[in-house]
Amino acid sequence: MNVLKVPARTIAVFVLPCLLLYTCMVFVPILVSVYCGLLDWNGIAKAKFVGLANFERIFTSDSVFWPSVKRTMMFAVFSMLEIPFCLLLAILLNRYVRKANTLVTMYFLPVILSVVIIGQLWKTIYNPASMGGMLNGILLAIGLESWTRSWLTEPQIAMYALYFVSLWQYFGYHLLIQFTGVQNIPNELYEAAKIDGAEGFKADRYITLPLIVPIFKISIVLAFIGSLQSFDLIWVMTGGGPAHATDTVSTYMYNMSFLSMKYGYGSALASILVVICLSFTIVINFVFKRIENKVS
């Protein structure tokens, strides 16, 4: 293979502007946030340096933080459940459906809608039947009156209602990624496997799955890390309520920083969220690197 040799100075000319921009837009705000987490500050008045007091309070005496971490992790885990199903559907669409691109485009439509619109739409669907809620109305119509709920105001139910909306919104997104990955596998490999007697799911076992691992990893990382930062949908639908029952680390951080005017405390929460995201990114990359080495 011919490799184009480009001088290091030329590479630097193209890379440095992006690197500087990324540093200013990502790393500098992170460092500022960590510093603000060391302050007792409402964002307006004079700040007081308190060291690690905010972090100590978060880890030892904050009754909202650990439940919010648990909900954040559950949100991330739920967001990954649909990815294997998306892969299976992508394989079936690619193999058996003639105009699969049209179907994938239809599944993708919720992704391009504004989160605010989706949130308001599902709030209406989850409303009580007396207020025109479609879900409760359907349950009443088919005789399942005992299943009707105040979906967004019952603490035990509200978070699961949000999980479902998130799964619905991003189903098409992950399906598109998996479908593109499956389509890019050369047909010659399947034809060669067919000659050797491997067809259908047997061919998928030895061809599709090993070659789709990098694409699968992209979906997992995007779903998991994106869910750890989940904020907009939850804020639009419940605002973290009722009684913090749907608070994740992101919504709790926003609540403390801008509604409770505890900017230093909120910055400490933001710093912890960054550490959580980075940690899981490293773990996921490590796990998939081992899987890729194993199947290659």
The other form holds:
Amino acid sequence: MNVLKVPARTIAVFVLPCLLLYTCMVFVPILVSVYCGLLDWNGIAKAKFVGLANFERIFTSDSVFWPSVKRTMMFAVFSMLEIPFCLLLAILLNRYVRKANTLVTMYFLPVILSVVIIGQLWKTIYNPASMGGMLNGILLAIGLESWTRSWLTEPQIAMYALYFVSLWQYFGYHLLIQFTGVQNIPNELYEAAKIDGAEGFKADRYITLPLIVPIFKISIVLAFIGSLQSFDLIWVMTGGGPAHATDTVSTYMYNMSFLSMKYGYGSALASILVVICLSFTIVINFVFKRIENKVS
Amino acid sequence: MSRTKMKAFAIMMASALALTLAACNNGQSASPGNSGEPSKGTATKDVTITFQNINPDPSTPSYKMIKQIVGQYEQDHPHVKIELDSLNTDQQKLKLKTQAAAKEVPDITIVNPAAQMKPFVDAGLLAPLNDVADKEGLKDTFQNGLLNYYSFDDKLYAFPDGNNIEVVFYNKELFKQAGIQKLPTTFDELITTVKTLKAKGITPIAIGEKDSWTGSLLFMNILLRTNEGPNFLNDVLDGKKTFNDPAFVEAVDAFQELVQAGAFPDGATSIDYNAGGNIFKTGKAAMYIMGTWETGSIDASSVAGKVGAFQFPTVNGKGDVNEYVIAPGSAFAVSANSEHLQETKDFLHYFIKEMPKIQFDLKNAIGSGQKMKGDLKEAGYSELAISLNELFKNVKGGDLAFDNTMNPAIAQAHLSSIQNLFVQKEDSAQVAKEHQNTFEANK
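I would like to compare: after the form predicted alone, may I see the structure of the form predicted in complex with its partner chain?
Okay, now the whole complex, with that chain kicking things off.
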């Protein structure tokens, strides 16, 4: 701060309006949600205060909630697992491909497509062969008839089909972040390492990895928080069905608030989601601080 | 910091504060117990009436009907402007709920009968329309008893656009191709028909079960039979029966039998309502169990002329085929907080008065909620439409859809439970028990 050499009041001028706006747009709604979570309210008529009854029901007798938490967590885990592959590909692209930017742009393409388009596209791909489903069509064509499935409607498989689409969609996004990170490492370091006899993956171990950790962290946090809130893709492709088999916390929350008209219950779910997101952000930050300290 | 800077800072802060307060205040008005005052406008001032509707597709007769009547009215009443807010059904339902939460219901909107509109009525969002119904005998143009679905405590809150029954549409050509001579009149025969069609590689019954109400509507046909008459759900509501009743369990079993026989397309739960209907309308499925509101669009599709309709068969020898799952249409309601309440009511009166005539001309009168005048044959209606019109004459009564009878929370649980039957076999007693548990928890 003291490098800025400006009085605290000037800083306040710039920070406070935003802070106030942020408070009103983000903080207050969260508090309102928590309060609504204490109500028995259909969103329209008079609300009834029921205390912690909604939360109690969610944690004890709701048969949809815990599976949906598990699915949400799986979403997050899968999307994190993808990032090391992105990093590996970024390193390889940077080292061996001359005009890598074109390739990276191509990988990035799904990110700029609207989720609705992606959802519809993959829905068509996953369709049964009788309805023109491409995936099943190909499987049939190469004689793997026993592998054909109704990908989006078999409860045990539908969720993995959704994970895959999400991974596919965001692969380019994380690749771009990692690639930029890798490119920003000054070449002199590698040249110096070469003189010292470190080349290839050895150089990566001692130069690329430590320097990429902050970028890696950005990817992880974005992927994790993003997938905890995963909603749109699921809503377009399965709507949380069949029979809650692909519900995540956010789709379930939507279902409760707007379709079942149990706004209070939905708000309680929303509050829980906020707590989950917050605690994981803290955990990730803590873990990365330790990693950063270790590698550098 | 100099004086002028201080001032500028103060102004900035004040405006930021005002902005945020305004934002907070908006949030506040979404909380319950805050109602606006209805005010009357004067007829000579220019007014704009917002008309939310569920007919966004310009190719449908319903869209043309609305456009035409609104156009006529605006011509005769230069000071009134009708602003159409056309959305598809799902979007409209959601938008209305959001608007309702903010107490900003559009002047005219669309509601569904009975249990689905009750929360809106209870919250005092809709204006009673008895005066409109009484004017020039408008209510007598409706079929007997239909307006009851839209009345609470003797106050009428909406005018429906239709009154449909659920029938089995079938593709005569595909039936012939499979060598089926006789239309099924019992559930066992329906199962046999399904198996025969399936063996010929024809999808027996089209459905789009991603929108889970479709399966439930079909299921309600079976329940209407196994219960040997209507009012099962009302009896549950009144505490005279429970979901554990043998009639309900039997209906679940019969429904599962249909699923297990392979009646529905692969991946039915990922197909939405429109795509489901298109399987039938493109000649890829032999049957389509749906409301008569589909008649116009079937007649406009590539299977026109090849389609007939029959009544949902009896189940295990129970039920009367002249009892139907009845779908009173989506209905036009007026916001109680409308700024131009009188003008809106005047327009709605005109709209409802004109509707049957225009619908008839547009060949969209099958399942009309209002009594029809005119000869269908002369007007060039299809054979299918005429045969359905005959069915209407013998309707003995029936049940509404599940979500028109039970509150949204129970309805949603039911819908997903029925959807589940499409993907896995369940113990019917257990399904019944879960229904009962949900019912008791959400009464």
